[in-house]
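First comes one chain, alone, set out as structure tokens in the form predicted alone.
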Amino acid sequence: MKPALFDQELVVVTGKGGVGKSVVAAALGTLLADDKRVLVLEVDPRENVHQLFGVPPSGGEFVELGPRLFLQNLKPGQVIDQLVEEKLKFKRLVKRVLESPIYRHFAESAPGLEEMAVLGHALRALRGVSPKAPRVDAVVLDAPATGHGVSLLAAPLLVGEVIQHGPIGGLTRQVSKLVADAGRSGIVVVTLAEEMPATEAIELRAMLAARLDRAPDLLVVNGLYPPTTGALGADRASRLWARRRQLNERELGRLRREWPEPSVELPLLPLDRGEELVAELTAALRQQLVDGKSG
């Protein structure tokens, strides 16, 4: 598993809402930063990944988390505006275009354009041409949930059919090549070992095959209850623990039968969202992906 995941320039992390997608993206970014310079890119306007690293909100700026790790919360519209500024150059003309109702309507409502802008920003960061961006070797994208994540990856194809010229057309062609190349871009699906999230993960795998002719590179089964032991008591809490683990085992069996690609399993931990949780999950990922040991 290590060569494919660790050599890719863009790692897109997606999955059903509420499965711990953002914390897995944070842990993956931290792990990859062992060997390369990594940008963790968040597109949720509510902005919460900074809490996992114990730093102030990004507010659209690049935040240095360590010697080789950076964080940014991205507003897709900013990327489109930057392309206009770079192409026109004259401030007065730029201002008129950006304030134009026609331009604003186009930028905010054109199908797939915002999603393509997110991927375009990742590519520009990798190439060192994104304004104020640090030099990075890989981008871990905390992508929208499930269906929206597939739409994000399919956006270059959609936009490319409509916009074929100019700066957006050129960027779209470059992004399409990045997303289509399994050697340069990877897809990580996060789920829980519960019926609805597991079903949605399996359906997501089928959607990726149908729309993009791609298979996910890795399945992360998050939040597993620890296995029960002989010392488990007969009180209600113990019975609940045993019941939840039984449910985990049932869904793990289904996922193992229906998911041929590599997978890793992460434990449910008694920790609040924050640096300690990210550190523990990073260690669990390192153990399974780098050391080759089951968690």
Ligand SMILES: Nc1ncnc2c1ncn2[C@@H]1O[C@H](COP(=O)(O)OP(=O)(O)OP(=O)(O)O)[C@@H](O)[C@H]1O
The other form holds:
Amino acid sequence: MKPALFDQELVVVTGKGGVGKSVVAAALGTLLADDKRVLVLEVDPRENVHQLFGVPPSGGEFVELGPRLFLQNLKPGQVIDQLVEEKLKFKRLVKRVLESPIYRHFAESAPGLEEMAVLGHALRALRGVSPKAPRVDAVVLDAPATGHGVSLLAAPLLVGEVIQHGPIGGLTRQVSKLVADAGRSGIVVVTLAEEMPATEAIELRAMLAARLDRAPDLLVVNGLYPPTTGALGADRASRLWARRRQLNERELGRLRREWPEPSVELPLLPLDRGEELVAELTAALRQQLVDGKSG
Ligand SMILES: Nc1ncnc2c1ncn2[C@@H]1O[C@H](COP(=O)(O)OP(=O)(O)OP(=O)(O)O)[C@@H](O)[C@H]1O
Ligand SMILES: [Mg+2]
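Rather than the form predicted alone that you just supplied, could I have the structure of the form predicted together with this ligand?
All chains and molecules follow, beginning with the one already shown.
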């Protein structure tokens, strides 16, 4: 059975730093774009997802990657400013608000506001209300490292407690509905089959349950060393490979025991970050999730 994420509007890809969130978000976005219009939304000032698709940096603009696939890099502060700009009609007033120290302080320190702005942006792309944005059926969000992934989803609760009225209050209510509805939004946790990342992934799962009463939709175990079948040489590289795979096996065993939700496994490929890597990982996801060989 296909996991729910094929029907969801928002898929948040999260996990510890460096485990392959961006690569998985790119591959998952590509896979989902088989059937519908998808925006891969990168929230990272370092902007690097474009490299995975072999296109120049977007600088905040939408980039069309294929017939149904789009990419955008977001700097959260920029989205809050955009929101203010849309709600205030007079150019000079907008400029004064955006430049005022009180506003800057508010925008930078209000808990959950940045995250809310990101989710609000995703929601608007889904609704097709941003004049410059393409309307999409699904947003794959390449979230910043673990803590942020959860705080991202917890943000509407946090902001909703303090701001109930006005344009932000309205947006918060809509975003809260989206995030609370497991039919409409999902969470993909990416990890490596190594001790620290696997432990963090299991903790993340518990945190999602405790703070949001949500279960992740999919676990992606990325970067697996290939099984060491056949004759391995006695050289150092082969011995290292065998040891790494053994370590992977141990952590895979632990993850299988502690992770009741669906999971998929992706191999460590001898490829640099780029289109070929994404294409191969997309094929691996398609095989396991669509052709039904899920682990
Ligand atoms: N399955 C894989 N095979 C080969 N290389 C991979 C694989 N997965 C990820 N990589 C490489 O590992 C590096 C980290 O991946 P990626 O940037 O997706 O991680 P990330 O979780 O998004 O990192 P960050 O937390 O810094 O945003 C990249 O150079 C990427 O090309
Ligand atoms: Mg990344």
